[in-house]
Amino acid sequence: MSDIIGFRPAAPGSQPSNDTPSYGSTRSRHPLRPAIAFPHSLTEAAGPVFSPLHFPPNADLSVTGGKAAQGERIIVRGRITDEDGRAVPHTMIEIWQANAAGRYRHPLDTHDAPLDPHFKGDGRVFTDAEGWYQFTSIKPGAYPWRNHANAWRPNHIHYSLFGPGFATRLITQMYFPGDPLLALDPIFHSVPDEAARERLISRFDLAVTRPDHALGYRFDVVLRGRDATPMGI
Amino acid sequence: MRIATAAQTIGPFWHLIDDTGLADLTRFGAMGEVITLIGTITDGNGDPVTDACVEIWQASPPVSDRFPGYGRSGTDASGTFRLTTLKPGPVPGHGNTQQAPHIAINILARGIITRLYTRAYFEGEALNTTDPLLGMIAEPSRRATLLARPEGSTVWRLDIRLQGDSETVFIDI
């Protein structure tokens, strides 16, 4: 097996550095050596694969035991494609966020903002054949945090996605248009090049707005492109 | 041309999308050699991680409707991840050579903005003596910082330290 092709290394600036001071909780968890350079094999180029049967699709947070949860409502839809622009099809993302208040349904958010007892927060979809997904949610509230002195997270959702490979898995956020507390946060400042970090932020799509039920965002993920030559020694 | 996404840390809130039985890599009645990986994860400060996601991904045995290769454990008070899985075999390297068994590791948390990538190899494996990422580290207290030691006949552990002296050695992925 001379000719397993990896992924290609991230583009300088794109992604963020874990030694972070301005975020707090970096300090003692970055590692302080560099990481090793090693080509990647099987185990990397390979990766899981997750099927709706095992995985039922979620792609309605905005419901929850057939009540409304309370906040704005909003349909999220975007498209999975590789450094190449080819969709990435069937893959699963998952989903999860703070409810319209900013507070998570978690023991550890001791926010004093309520819960609401029809929002959950958690959400998984599937994309199509052609790399598309879509999910209905409510706008998730900003909170604060204790990072710096009044300190607050912007509105965002939490991501989590696979691809074809275990090199091109990727957890990030999605952020929204406008917001104020962008320019404030260290983890959205984490990413070093300007137009990466512009590109966490979906945008306003009058075309996924549904009329008379809930705005429509846009937000597209891009995950590793293929290497253009095996790996081979 | 386009450019990857930016990673974002996991934060301390994954949980809302966890599932205890993505821990179970046998539970869809997978056959072989059962065992059980676990191991803490400390902090620079020595300090247990307690609200780490950790993933493990093997391409030996190969997936199947069985067998998943994937897997997923939250650390808990101790900072200790437990998964139950299949001991794996030798994996193809690239050209002729042949990678020994081993299990790889992403370590997501507060605090990590994007992931962190190890793997578990298992002492005492003849392959390991050749096995291409081991040869690349030449410490032999840094290599031995991705070995998994066996506690009885099934458990293996493999503690991981984020910082520090000790620290594990991650690979660039």
The other form holds:
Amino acid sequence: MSDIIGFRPAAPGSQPSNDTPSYGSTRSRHPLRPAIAFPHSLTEAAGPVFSPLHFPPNADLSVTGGKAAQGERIIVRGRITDEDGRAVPHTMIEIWQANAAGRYRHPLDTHDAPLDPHFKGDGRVFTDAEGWYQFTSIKPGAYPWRNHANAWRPNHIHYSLFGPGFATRLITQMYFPGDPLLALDPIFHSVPDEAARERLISRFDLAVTRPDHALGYRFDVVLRGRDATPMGI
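With the form predicted together with the partner chain already on screen, would you show the form predicted alone?
The text that comes after this line covers the one chain and nothing more.
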């Protein structure tokens, strides 16, 4: 019997639509014509090699220069797997987020919330041999955006997951349980299927919580198949 397992596409409605009218940016970003397939070179399919040696990890975003950032400290732990629950080991994950006041350390962020000199808002971790990852950060704040009148983005953390090459990079967002802004967010609702949207929401985990230090959250990512985590948001 062959050990090769055929590709299993994501279930219909479980991934965001390129054309989501309620999300204004898709009017200028989504393709108007069918995609054109082109062959990948060896460089695109098998390189570069993302390793801690060349891409130093930064698993603690809550401290900069030995000084603690302001806000609610959190720990996020999860596992990266394929559609059969098998670990995806040694995968590089880059994360970025707003600070506790809801502001990014970026020149294009003009929100009048304060910047935190001890919070840069970006980090990098690698999964271990069993597919586990973990990082410490500050719970990000909500922030206004210009999608529609009085629009606010829910608390979220961006994830970028790298495969063996640039062509296999995947991007998603992690949300927090109980956030009232989720019901109003067009990016979250660009995923049509409710069950798939729920896979974007982390869950509180007492086992991850560190006493007298930080609340813990669990956020697992499934890379493909019917239970795949929504990507491209």
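Think of the rigid core as the biggest set of C-alphas that the two forms share within 1.5 Å after superposition. Bear in mind that the values here come from a model prediction, so they are computed numbers and not experimental data. Residue numbers count along the first chain shown, from 1.
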Answer yes if the Cα of residue 53 shifts by 2 angstroms or more between the two forms on a rigid-core superposition, and no otherwise. no
When you overlay the rigid core, is the Cα of residue 66 off by 2 Å or more between the two forms? no
Superposing on the rigid core, do we see a C-alpha displacement of 2 Å or more at residue 39 between the two forms? yes
